[in-house]
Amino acid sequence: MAETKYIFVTGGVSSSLGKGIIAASLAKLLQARGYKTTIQKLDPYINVDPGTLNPYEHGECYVTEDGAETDLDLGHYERFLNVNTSQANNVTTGRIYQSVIEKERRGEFLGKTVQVIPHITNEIKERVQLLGKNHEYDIVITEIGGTVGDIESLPYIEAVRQLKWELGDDNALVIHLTLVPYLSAAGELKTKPTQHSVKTLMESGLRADILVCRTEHELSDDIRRKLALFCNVKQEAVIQSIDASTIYDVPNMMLDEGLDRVTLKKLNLPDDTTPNLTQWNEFLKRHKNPKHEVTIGLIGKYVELQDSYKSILEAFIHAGAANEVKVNIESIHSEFINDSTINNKISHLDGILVAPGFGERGVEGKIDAVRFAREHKMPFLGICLGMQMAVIEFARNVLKLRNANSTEMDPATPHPVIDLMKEQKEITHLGGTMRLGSWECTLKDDSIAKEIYGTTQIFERHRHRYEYNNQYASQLESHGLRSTGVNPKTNLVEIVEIPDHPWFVGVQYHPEYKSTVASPHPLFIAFIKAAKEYSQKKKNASLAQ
């Protein structure tokens, strides 16, 4: 193809709205037609990027191939395209602003007072494009976080607006996503949000192509009509987004609103073909038709906000279909975990996953929860900081090193199993000390790893700063806790199994950034398996008595 295709998603009204899952939606779409398709999210806050937010803020912050901290919304779009974002997917203002001041400082600008209009948004416009350079993808789909109106997206609206002159009517179109509330006193939908949000847009230059309406009860002919006629888009154009039951339901969804239709149309591209949609069809089905069910437990920190951990719950949705079995998810939050809650909380679960996390907040709960699962032979998953703690549970509790710990939790512990390297402990800027991105790990022959991958290579995402001590691993080793996963180039252990347990495995990697639709995590999948296993198992017992 020629030319790329720019397609730009606004939002109004309210946020929330899902504009992550329309982007990701529509990709699918274009995708599925054949169309080489990527996404990017432009975030108008002021951090340089999400690795330092509190998950409370911002939910999780998801970890890319090639290292970048980005935004949530990009775990959507590996998920839903099955392809790999990479740090040009996720723009923030912070890293659009410390990028034109270094070329200021540079002396670049030639001088010149640096302004918001036009250095900003050249800065914007250049990011936007970057994707879209080489030709490598037909369409670009860009996401504009926040919501129209807000001071901190004036300057991202303007670039859209110079962008849209810039590459023409036929290279470039805005899909503005909106609420129509349904009044339950007055027993009607409104429409007047929208007209609002729609003319906020206009007022900054911006005309939306496309209205996306999110909404829970359907769109008559008469509101589709009322708001073409007030927005200023062609009824064809105005797409109902009804409440789904699962958000994988929302590219059949846009599919039979004809969102790709009237999208190929307005960019004048061909038209000619079926989206192929049968793999995350037969996905559905799966996922919609379970023959067994079981309950694990999320043991975390930050649970009162599902979005810390979506790429978890994601990855549980895809293991599930897998096995064929609905994953109900109990949150349960380790700082009211203890001596006295723990048989209540944890006894009737099925599987155990200890999630990751910073800080010494809620790790005693941790490794209690460890060590139940470790002694009532429960399938145990533990990821990043879950890794850790089952070692410092072991070391703790099968290795009698009293107070053992991480020095993250404890600087003064006497036994350090997880401690920061050498090299590491001399850099002071938040970020500087993490291992991030796709790292290389060996598989042992003999481990239940291996048997999982079916390899000794694989490849995994990091986000952590503590790492095992190889100087307790022989005497962990020789107890029982096997490590069966290293790291060839820094000798790093990356996993580690219990062979005398049914299922006890901890990474210090996070498989949920790429378990997908397409590829569903073989780690995720084994785990759901093996809680299978062991709910058959309970009920038998129960059975026999």
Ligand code: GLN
Contents of the next structure:
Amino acid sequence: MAETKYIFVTGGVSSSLGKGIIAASLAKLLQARGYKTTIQKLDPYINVDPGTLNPYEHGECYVTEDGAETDLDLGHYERFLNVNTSQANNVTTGRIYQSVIEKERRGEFLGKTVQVIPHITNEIKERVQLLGKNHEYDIVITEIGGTVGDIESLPYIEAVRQLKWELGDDNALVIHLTLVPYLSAAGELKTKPTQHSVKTLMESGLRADILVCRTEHELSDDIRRKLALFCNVKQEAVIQSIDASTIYDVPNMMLDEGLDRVTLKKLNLPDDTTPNLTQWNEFLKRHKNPKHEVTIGLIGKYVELQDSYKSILEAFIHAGAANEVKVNIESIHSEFINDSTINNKISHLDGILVAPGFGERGVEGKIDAVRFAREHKMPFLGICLGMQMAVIEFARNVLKLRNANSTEMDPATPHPVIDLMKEQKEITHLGGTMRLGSWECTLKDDSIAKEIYGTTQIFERHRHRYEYNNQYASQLESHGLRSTGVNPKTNLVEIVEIPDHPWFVGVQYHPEYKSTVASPHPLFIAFIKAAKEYSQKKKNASLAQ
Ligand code: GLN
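Output the form predicted together with this ligand next; the form predicted alone has already been displayed.
First the chain shown before, then all remaining chains and molecules of the complex.
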């Protein structure tokens, strides 16, 4: 294919309409027709990246192979497409301004006045086209964060307007996602908010080519005709996006609505292929027809907001389907776990996952949860901070090292079993300075890890500052907490296991970032399998009584 084609996805009327899922679903359909497709997210906020944001703000911070801290939508892109994204796939206003200001300081603008137009818009255009360079992709889908009409999205909309003009109608198109609300008192779907939002887009000189309408009720032919007429699009370009029971149904729903067909037609690309969704549909079948059920406790401190642990929740869906198991997640706030509540909160579970996190709040509850899982031989998976809590619990309760801790929680602890490494101690800047992205790990023989991965060399993504302190390694090992995965270059411990427990694994890295529909993560698959066996054993024991 000659030129890379660009698709822009904008949003109107309201936020949280699921632009990311629509972009990912369209990309999936185009990929399933053989087009090499990638997705990019432009975020209008001023943080340089979401790495310094509290999860309560925008949910989880997703990490790519190359160590970019990004918006959680990139997680959806990878989970749908099974293709890695990178730093170039997420750009914020902060990063755009940072790079323009750095250029200005280097004198690159040759004495000109630096302005939003053209300098900021040029920088945006460059970042969009960066992914299309070298013809690595046939199609680049760019999702513009926020809602049209927001002051902060204006430079992005202007950049899209210019690009569309420069690239031509065959090479660029705009999909506008809007809301068609249902007024129950009138018993009617209303098109006016969509008309207004398309008008707002037009005030910035941008015409929507395709409308994707979020709705709770089917759009009648009449409504579709009305939307087409008043919003200046063909009727076939009015696409209904009705609420789905799972996000993984959306590609098939978009296929039924013909979103991929209209897109290809508008871009002047052949649409004579049919998307090959065999593997995707096989996953859906397994996901929707489970043969067993388990309940996993997700122990964390950001549990009020589902998006905080997005990738973990999705990894459970993938692993559940692989095992034909329905995975119920019980989110448990670690701050409310203590001696008097623990039995009530945890004993009925089939497995415990202690979540990643930062700071002191809620860590004692996490340590209590680890202890429960260890002592009751309940399957346990600790991720990042969860693994660190497992080491602390073991040091305190098995090695009897009183007040053992991580120096993140207690800088004066007498037993810093988790500590900062020398390089981290010298860092003062917070943004982008953790151990980030993909790192190698060598797995030891006779370990659960090696059995699960079926190899001795793995690469997993990281996002943390503190590390297992090797000064305590021999004590921990000799008492039964084995380090079974180690970074071959730095000797840093990546995985701990308790061989004298049916399934107790702590990992310093984040396996959840690499789990996709096409390739569910082996650790999650094995954890769910262990939880299933644990639940069956419990059932058999209660039947025998
Ligand atoms: N706060 C811990 C650290 O920085 C763990 C981070 C995490 O769980 N992602 O090492």
